[in-house]
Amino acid sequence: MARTDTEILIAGGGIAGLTAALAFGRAGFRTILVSPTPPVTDGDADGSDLRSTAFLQPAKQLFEQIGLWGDLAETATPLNVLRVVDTVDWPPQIRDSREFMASDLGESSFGWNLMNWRVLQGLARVLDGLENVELRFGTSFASMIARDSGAIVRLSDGNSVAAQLVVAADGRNSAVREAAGIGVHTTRYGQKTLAFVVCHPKPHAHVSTEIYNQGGPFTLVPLPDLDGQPASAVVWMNPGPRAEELAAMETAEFEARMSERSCYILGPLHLKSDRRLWPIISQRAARLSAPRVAIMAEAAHVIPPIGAQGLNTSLNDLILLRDLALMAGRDGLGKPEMLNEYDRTRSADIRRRVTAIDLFNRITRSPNSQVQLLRLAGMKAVHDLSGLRQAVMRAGMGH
C-alpha cells in the first residue's frame, strides 16, 4: 500500500472541511482532504442537505478571502432584519414581537443565507484544480499514529498519509476525536427539526423570522424567488414524535399545520422539496486538541439551530486555526504551542455559546406557561434597552 506525505490531513467532506481544504489550499499548505462519501451538490438529489444556513460577517469575510463568495454571491440573500415573534397556544396567537435591525449597528446585512447544498456545490466548483489539495472521496480515517515529528494516519483502503497536521472536521460522531481519546459531553432534548422550502404569497421583504411557541422556534430564512413566488427556508423544531408526525403527513395536511404554525405572517405556505428530519443536541468536546490534532466544527460542538451559532461557529474556529497556522509556518505547523493556543482560545468562546443556546432553547421551548412569560419578558429586554440590543447583536454576529 502507498504512503504519501503532505502538510495537512482533513478528514470530513461536509462545508466545514472542504471549507477548510480550501482556506489552507489558498495559504499555501499541501493538503489532503478524505471522506466516504462525496459532496451532494445537487438539491433535488437523494442525500442532499436541504438545510440553510445565515452566514455571517466573519463567514462572508473568510469566504471573500479564499475566493468562493464570487461563486455563492448570485444566490446569497441579505438579511436585513430579524424579527422575533412571541406566541402562545394552538393555533398560535401572537403576544408580541420585535425587530433587530442591522443599520443599529451600521450594518447593511447581519448576513446572508444560502441552501447548504449550493454552497457545496460552490465549494466543489472552486476546489476543482487546486493544485495543492486533494480531495480523496471513498475513504476515510482508520487509525493514526501522532509523533513529535508528525502523524501517521492509515486510510481505510490501506493506504496512509504523513502529516505535521490532522484536523478533525469528521462531525459529531467523529473518528479522529475518538483517536485522540478526547471525550464530548452531550445532552439531548427529545426534539427533531424539520428542514424544507416553501413559496409565500407575501414578500420576504429580506426579514428572517423567528417565531417562538413551545416545542421549538419556527424559523423562516429569506430565500431568491422560486417559480416566479416569493420563497424562504424553514427550520421548525419539534418534539421527536410530532416532528416525526409532520414528516409523514400528507403534503395538504403538512402546509395547513405549517402556515397555522407560521401565523401567516407570510400568507399561506406552500412546499416546495421534501422535508429532511435533524435531530437536536448540544454537544462540546473535552478538549480542541491532541498531539498533531486539531478538532474543529461539529467534532468540536454541536448547536441547535437557533441564532444562526451551528455553522458560522464552525468557522470561527477555521479562521483561528488557520491564522494560527500561517503565523507558525511551516516549521511549527501542528506543534505544541500552536495547538495549545488553538485550544485555549476556541474553547472559551464555544463554552460561551453552547452554554447560552442550551440555556434559550431550554426557555424557549417550554410549555409552562410562568417560563413563556420568561421568554416574552426576554424578548422585550434585550430589543428594548439599546445597549443589550446593540451587545446581543454583536455577540450574535460573531464579534
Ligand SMILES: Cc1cc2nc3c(=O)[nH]c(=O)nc-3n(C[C@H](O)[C@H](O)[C@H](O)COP(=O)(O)OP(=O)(O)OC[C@H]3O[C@@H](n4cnc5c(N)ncnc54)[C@H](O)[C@@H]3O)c2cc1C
The other form holds:
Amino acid sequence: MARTDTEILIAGGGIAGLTAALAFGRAGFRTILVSPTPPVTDGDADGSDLRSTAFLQPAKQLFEQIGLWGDLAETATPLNVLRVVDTVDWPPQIRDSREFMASDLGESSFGWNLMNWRVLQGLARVLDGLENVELRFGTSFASMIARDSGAIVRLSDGNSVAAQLVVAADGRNSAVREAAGIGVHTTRYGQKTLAFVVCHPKPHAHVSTEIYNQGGPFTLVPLPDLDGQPASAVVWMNPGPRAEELAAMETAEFEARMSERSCYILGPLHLKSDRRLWPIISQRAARLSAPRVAIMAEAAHVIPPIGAQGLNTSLNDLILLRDLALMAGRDGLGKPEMLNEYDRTRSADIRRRVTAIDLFNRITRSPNSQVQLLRLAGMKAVHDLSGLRQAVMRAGMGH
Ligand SMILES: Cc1cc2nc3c(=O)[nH]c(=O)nc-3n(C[C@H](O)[C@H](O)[C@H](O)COP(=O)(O)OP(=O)(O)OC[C@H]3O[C@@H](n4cnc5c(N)ncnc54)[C@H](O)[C@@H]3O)c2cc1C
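Let me have the form predicted in complex with the ligand next, following on from the form predicted on its own.
After this comes the whole thing, all chains and molecules, with the earlier chain placed first.
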C-alpha cells in the first residue's frame, strides 16, 4: 500500500469539492481530491444532477479568478428580476406579487443560473491537466490521525495520504466531520422537493419566480432555450408524501398539476427531464475546524433550497479558506491560527443564513391562514420599504 505526501487533501467530488481543488490548485498548493465516484457531466446520463444553481456575485467572481467562468459563461442565464407571488387556496389564486430588480442595487443581475451537471462538466474540463491537482475517483476518506505536524488519512483502497490540511467537502453525512468528532444540529421538516426542467410558451424574460401557497415554494429559474422553446429549472417543495405522489404521477397529470401550481404565469408547463426528489433539512456543524481539518459546504451546513443560499454559502467558505491558506503560506497551512480564524469568521455568517432560511421556510410552508397573512404582510413590507428591500436584497446576494 502506497503513502503519498501532499499539502491539501480534499474529501468530496461534488461541486464544492471540485471547485475547492481548482481554487487551491490555482493558488499553487499540491492538492489531492478523493471521491467514491467521478462527477456525472452529461445531463441525460443516469444519476446526473438535475438541479440548477443560481450563482450569486461572489461565486461568479471566484469562478473568474480560478479560470472556470470562461467555460460556463455561454450557458449561464442571467437573473435580472426576482418575482415573488403570494397565492392561497387550490387551485392557487394569486393574492398579490412583488418584483425585486437587480438594477435597484445598481447591478445588471442578481446571479447566473446553471444546471449542476453543466458546472461539473466545466470543472472536469478545467481541472484536466492542472499539474498540481490529482483527482482520485473510486476511493474515499476512511479514517484519519491528526498530529501537530499534519494528518495521515487512510483511504478506502488501503492507501494513505499525509497532508498538512484536510478539507471536508464530503457532503451532509461527512465522514471527515465524524472522524474529527464534530457534531451537527439537524432540523427535519418532513418536506421533500422535486427538481426538474420544463419548457413553457411565454419567455421567462430573465425573471426568477417564487410562488408561495403551502408546503413550500414553487420556484421557476430561467435557463437557456431548450428545443427552441423558453425553459426553466423548477424546484417544488411539498410535504414528503405529496412530493412522492407527484414524483410517481403520469406525465400528463403531473404537467396539469404543476401548471396549476404555477398559476400559468409562463403558460402551461411541459416536463423536459426526469423528476428528482431531495429531502429538505437544515443542518449546521457545531464547529468548522478540528486539528488539521477544515469543514466546508454541505459537510458544514445544509440549507433548504430557498433564495439560492446553499452552494453560494459553500463557495463563500471556500473563498475565505483559500485566502487564509495563501496568507498562512506553506509553513502555516492547516495550523491552529489559520483554522481558528476560518471557524471564527465563517461561523457567524453560516448561523445567520441557516437561521433566516429556517424561519422563512416555517412561515412560507404553513397552511394556516393567519400565518399566510403574515407571509403576505412580510412580502409587502420587505418590498415596499426601500431601505429594508435593499438590505434584504444585498444579504440575499451573498454580501
Ligand atoms: C433542489 C435544490 C436546489 C438547489 N438550488 C440551489 C441554488 O439555486 N443555489 C445554491 O447556492 N444552492 C442550491 N442548492 C444547494 C446545492 O445544490 C448544494 O449545496 C450542493 O449541490 C451540495 O454540494 P456539495 O459539493 O457540498 O455536496 P455533494 O454534492 O453532496 O458532494 C459531496 C461529495 O462527497 C462525496 N463523498 C461522500 N462520502 C465521501 C467520503 N467518505 N470520502 C470522499 N468523498 C465522499 C460524495 O460522493 C459527493 O461526491 C439546491 C439544493 C437543492 C436540493
